[in-house]
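Next up: a single chain in structure tokens, the form predicted alone.
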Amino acid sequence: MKPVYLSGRGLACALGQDVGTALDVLRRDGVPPSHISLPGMLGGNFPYYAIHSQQSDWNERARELVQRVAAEAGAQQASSGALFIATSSFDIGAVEQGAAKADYRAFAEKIASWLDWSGPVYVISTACTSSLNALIAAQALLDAGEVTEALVLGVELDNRLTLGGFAALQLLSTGNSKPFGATRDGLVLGEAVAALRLSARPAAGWTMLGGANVVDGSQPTGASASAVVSMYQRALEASGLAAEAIDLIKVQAAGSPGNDAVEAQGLREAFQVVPALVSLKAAIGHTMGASGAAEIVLLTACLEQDVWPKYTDETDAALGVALAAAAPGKARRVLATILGFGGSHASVVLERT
């Protein structure tokens, strides 16, 4: 498959509302969650990191977050190709407040017409995995021939019926989120908005030399080791490189008790020597759907601007593998890594030029 070009990136998630301020907070050790409380036999005050913003209407905020985010990734200049749409949630905040039906076609079309976008649309929900997998799905397009230039769009914000559903699964830390963590005890929940324009052309920065999804539905609620392996096998070969050449993966390392471990004992057995691991949870919460999209447009730009996420919890040695405390030099080649619900395993390959 032909390599595709990182033509253009932009975020909103708890750290800014855009790529440089989120890097500015994160140089500056970041944000604390904020909490939101749930009622009845699910009671309890969850840390989550919000956007900040000013606005209530679930679909105007959503509105001016999709325009801004998409204006600084350079949307205009692809508007004629295709829209790819990752959520997991679509707009359940806006059915929540009355302001929409439960419409994924119509939701479709609202964030189309948001960006006066004239190519075809694609909606991808496969829960966490939304993005990457999108990205994957946009570069066979790209690939293909079909169009030239492509838009990646995560759309993952705030609801109750996603926090409600984690906390009856009993899946939330009721603190903060600790990767990799001593002491984990659950997943922290964000927002966020992303976007990656894709284009065909050539463009200095990064290049998506390929990636892969591999579904395991054995355990539906989390990863399956031997599905990690597998995933991190057919990703390298999709891009054509052995294990070896990894100099980096941005791992999901979201807190949680068993899919950390499963995730450890997945990165042992695929890697002789296990590269540099990164987790950016800690930073931005796990923003579902957009997650992967989310992770790369911050993961580039921390690799491009020597900023680096700290991380404040004891590691637990039993996983036998551990976060890096810097970035490696010259980081070139990186995996991103997302697991999900329903046995979605995804991960692609970036390569800086």
Second form
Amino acid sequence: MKPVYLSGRGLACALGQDVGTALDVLRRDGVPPSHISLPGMLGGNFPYYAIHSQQSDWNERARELVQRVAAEAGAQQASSGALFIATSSFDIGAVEQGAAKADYRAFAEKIASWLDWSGPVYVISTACTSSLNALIAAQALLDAGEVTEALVLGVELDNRLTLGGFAALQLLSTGNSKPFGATRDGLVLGEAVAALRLSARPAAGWTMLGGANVVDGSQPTGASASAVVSMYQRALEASGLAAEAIDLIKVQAAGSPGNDAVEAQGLREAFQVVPALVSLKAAIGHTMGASGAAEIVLLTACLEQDVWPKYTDETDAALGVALAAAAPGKARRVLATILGFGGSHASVVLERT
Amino acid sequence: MKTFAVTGRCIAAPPPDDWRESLTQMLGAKPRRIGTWAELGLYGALRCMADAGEKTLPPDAQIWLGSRRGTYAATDTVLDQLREDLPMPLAFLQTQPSQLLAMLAAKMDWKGHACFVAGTDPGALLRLAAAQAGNGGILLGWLDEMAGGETNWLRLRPSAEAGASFVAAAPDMLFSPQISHVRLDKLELKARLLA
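Having seen the form predicted alone, the form predicted together with its partner chain:
Then the entire complex follows, led off by the chain already shown.
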């Protein structure tokens, strides 16, 4: 498959509502999460990386954020191309407010209308890997020559269904997100709207070489090490690279006691020498269906501007892997990975040109 | 231009009255802890695979699933539960359409690329699938539980079938039992009818 070019990007997350602000805040050690209260015996107060906003109307808030992020990515230059909306929660927050019905097509049409989008619209929903699967699908459509531009838009905004569901599954931390941490005790969720504009036309900066998604149904809510290994092998094969060519891996490492260990095992098995590792979960939380796009936007900007997330928690030595304390000297080829519900394991390869 | 032969199909819109019994038979046990939407999906997919004479997919095959309303019934249930308490964990999992892909992969003891596309039409779903499909082909499904339900699946294998016998087809025709081959010619969906 031919590479595609990253020709624009935009991001709204807990760190800020544009890439520059997010980088500045991350450079100054980031922001603490806010908290959200959930009912019931397993409920309580949970940390949550919310996007700061005064707007309480879900639809209006989503419209403002989507338009802002899409504009930052230069979406108007791609609006006759393919729009890939990536989400696990759609507009369920609006449904909870009585301001929408659970209707996929209406959701897609709403987002498209906010962007004056004239090209085809696809909604990819594979839980936390939605954005990476959208990127893989977009690359394939560009490669097939069906479109010359595409926008991948990750949308994951406040709703009680997702938070309540993760709490019910006892997957949430009541403290901090501790990627690969010795005292990690669960995920901290967050909001994000993120956009990656892809083009078949060469552009300076970053190129997406390929990617792979491996579904393994043996663990409905978790990862499997063999699927992690298969995912890396397939992503490298799709990109025409050997494992040794990778300089940096953005891992999932969401702070889950079980999943972090499985991911570390997969890394050790897939790479004779594990490359430098980075996680962005402690900076913006796990933003689920938007996480793939949000973390690629943030990571590529970090590498360009020499900003690096700080990890204050002790690493779990038993994992046999550790996050890099500083950006590697050269990080030309980068793997970006997300592991998610539904046994979905996805990774894409980016190259800095 | 990509052409696929239909090597297996399950067209059930609506499914037969005894579809739950058939599913139990195919699974070897009554399905537990999954919602109606996923049960319908498993029924159609496994019927389609049986029709194709395959127990599992090749590693480079792909599963593509689309739906207009997806897991809306499960979502309604969880929203009701959330009014006073956290939802039941399994009920929450049932709101995620991609859980069906994991269940299907587990049932077939298969690992590979699988993707759920929400709210589009079957033709657009095929277009996305065809752009990524390899030699192992596609298991393509269309699934909804409203209005009596529908669970339509095709097992598609790459085909070198040539000739001028392909005719333009509307997206809804994709699941016609009369079609032997489908072809994507730029943005146009074409079909070849059974002789």
